[in-house]
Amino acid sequence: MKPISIEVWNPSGKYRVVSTKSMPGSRWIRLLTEQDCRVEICTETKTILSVDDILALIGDRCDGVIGQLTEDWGDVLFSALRRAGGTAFSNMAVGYNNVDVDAANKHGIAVGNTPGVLTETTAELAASLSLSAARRIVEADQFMRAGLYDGWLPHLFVGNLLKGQTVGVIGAGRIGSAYARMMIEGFKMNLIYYDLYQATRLEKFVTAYGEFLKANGEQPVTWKRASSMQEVLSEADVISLHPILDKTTYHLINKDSLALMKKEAILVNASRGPVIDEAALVEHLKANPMFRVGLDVFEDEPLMKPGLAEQKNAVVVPHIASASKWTREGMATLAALNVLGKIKGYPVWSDPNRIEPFLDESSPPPAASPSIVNAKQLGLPSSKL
């Protein structure tokens, strides 16, 4: 096995923490080295590390690892980490469908994630995709760069007006609700949403905003909680998907559900790729040139299904929903503090969605792990700070 290239910070540190990727910002490194950690960052050029690569990084002594959503964290890696004396792993992500939590529990490894820091950033990207698709920004940009523009024309790149239209949200959790607010506040759209749970705060916001508009002599906005997903698909002009990915949401959007949507509807996905049957989507885009889609995630990442790249009515970006500087630096900080907290025997923060104290650069972070998904199974103490 050839040695893996690394960069080392604080070589004489007592605890050895490995990061499988270089991460944005330097605060996360500083927080670890100040607490007597030797930090080793993998500098291999390949995008996705194999299980063997990570085994080589763990070596025979390792206290904790910060890893990525693209890696396969199962029994092989958790048992190796345990053998090396490790007790902590954190994804630099809010999702952890790449992690076998049962295997982590078996080997007594705490699994961290990074919620609460990417809500607004992800919602902003979903809003960007909605606008780009509605106003055909990418098509128009390519047209200009190709030197095809020879003057204003009445029919050139006519898109959709959002004001007064209906935005549909499937999954009105933190990100779905933040996205809904942006579209309602920004473009005075009406809301229809579908969720297993009532989004009371979102409903109250839309009601109050509607009253504010009315008081100013403007058309008020409205909201409706749909009784089925099908209702959202058939009524909304712009539909954004924000469900979790599980057996019930796999291929939630398929040939049948696409057929329910308006011919000029816009579909946005910044959740998980397999929520959409991408092959069916390609066929739908071909058959309905006025239907448009904005995608941040794909069914077989990093690949796109055949034909998708050729569709002018698709806006496609490479899984960048959380890619704002503030968010990515915050994710790196939270992932590092999850690992540090476990190494130091700190308790687990009681509310992983309220992580502002960990991100405030003007003061030291609380002595706690921000978010450990298997804290209960491992019987880890919770912080009352």
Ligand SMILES: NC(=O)c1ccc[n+]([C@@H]2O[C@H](COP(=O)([O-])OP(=O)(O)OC[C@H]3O[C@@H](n4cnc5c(N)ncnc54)[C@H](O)[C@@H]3O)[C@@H](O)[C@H]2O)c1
Given for the second form:
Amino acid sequence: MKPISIEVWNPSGKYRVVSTKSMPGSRWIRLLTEQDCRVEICTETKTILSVDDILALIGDRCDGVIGQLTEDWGDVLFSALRRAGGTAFSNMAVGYNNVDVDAANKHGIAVGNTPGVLTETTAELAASLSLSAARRIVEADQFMRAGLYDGWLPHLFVGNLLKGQTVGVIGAGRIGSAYARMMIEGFKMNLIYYDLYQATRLEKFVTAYGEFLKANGEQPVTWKRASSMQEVLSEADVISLHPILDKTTYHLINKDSLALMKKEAILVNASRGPVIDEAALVEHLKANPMFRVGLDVFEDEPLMKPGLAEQKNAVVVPHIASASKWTREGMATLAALNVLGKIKGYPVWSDPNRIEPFLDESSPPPAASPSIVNAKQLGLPSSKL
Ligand SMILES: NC(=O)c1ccc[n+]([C@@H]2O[C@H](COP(=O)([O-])OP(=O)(O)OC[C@H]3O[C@@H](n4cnc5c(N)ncnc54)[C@H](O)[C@@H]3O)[C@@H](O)[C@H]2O)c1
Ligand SMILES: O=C(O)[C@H](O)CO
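Return one more block: the form predicted in complex with the ligand, after the form predicted on its own shown previously.
Every chain and every other molecule in the complex is listed next, the one we just looked at coming first.
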């Protein structure tokens, strides 16, 4: 196996923890080295590591790995980690569709993720994409830079007004609900959402905000929980996708579902690329120039499907929804603490949505793993804190 380049922190540490990428901030490194970990960070320049690269990083002895959503964590890697004496893996991401959790269970490896810390940052990017698509910001920017602006015109880059329109959310979990609140409070949009579960807190928020507006003599905002995704697609003016990626959400948006949407609707995706059949989307964009999309994620990432890049009615950014400094440093901290907690035999934090105590730099983090998705399957104890 070819050697792989690494940077080492605290070489004499008792536990060997590998990070497949350099991650923002230094707190995560400090938290590990202070607890007797030797931290090895992969410094290979290529962006996506292969399974063989990661096998080389795991080597003969490894207690835990912090990995990335671009990596394929299945039976090969989990069995290698187990053989090397490891018991812990954490994705530096909330989504873990790149992880075969059954394989991890089989080998007794805890799988961590990083919920909560990226909720607002990701929702803000989805809101940015919604605005950019509605007001044609990227097209207008390119027009200016090309020196084409020769004076104000009544028809120049006319887009969509959001106020009073309906925002549709598919997957009203943490991020979907935060996005909905931004669009409702910011632009006084009405809400229609589809989720397998009732978003009670979100409904209460919209009701209370509607009452506030009414009391101030303004048109109140409203909410509706749709009984099908199709209802959201046909009624909403702006639709944002925020479900997890699994078998039930793969190609949720396809040729048939696109046909249900309004001709001037806006579709935003900051969840996972395969939630949209991207080839069908390209055809829809070509046939409907007033339909616009804002995409942070792509079906064959890092590639775009042929034809997408040429569509002026698409705003595309490279999977940056969680990319604020605070969030990325927090994700690194949570991922490191997931691995550390398992190595040290700490219990699992009882509420993965209440992660503030782990992010407070002025006090030591609780002795717990913040979020282990297979804690129940592995029978890991829950923290009483
Ligand atoms: N683009 C990015 O950088 C970025 C950043 C963070 C998260 N994400 C993605 O966003 C996803 C959601 O994150 P979250 O923290 O809000 O998770 P969450 O678990 O709080 O929310 C997901 C919601 O999807 C719902 N859902 C599941 N299956 C569904 C279906 N078939 N139809 C409708 N709704 C369904 C769930 O009930 C849940 O409410 C992550 O899994 C991840 O893939 C992407
Ligand atoms: O799932 C996630 O966390 C994102 O895709 C990266 O922030």
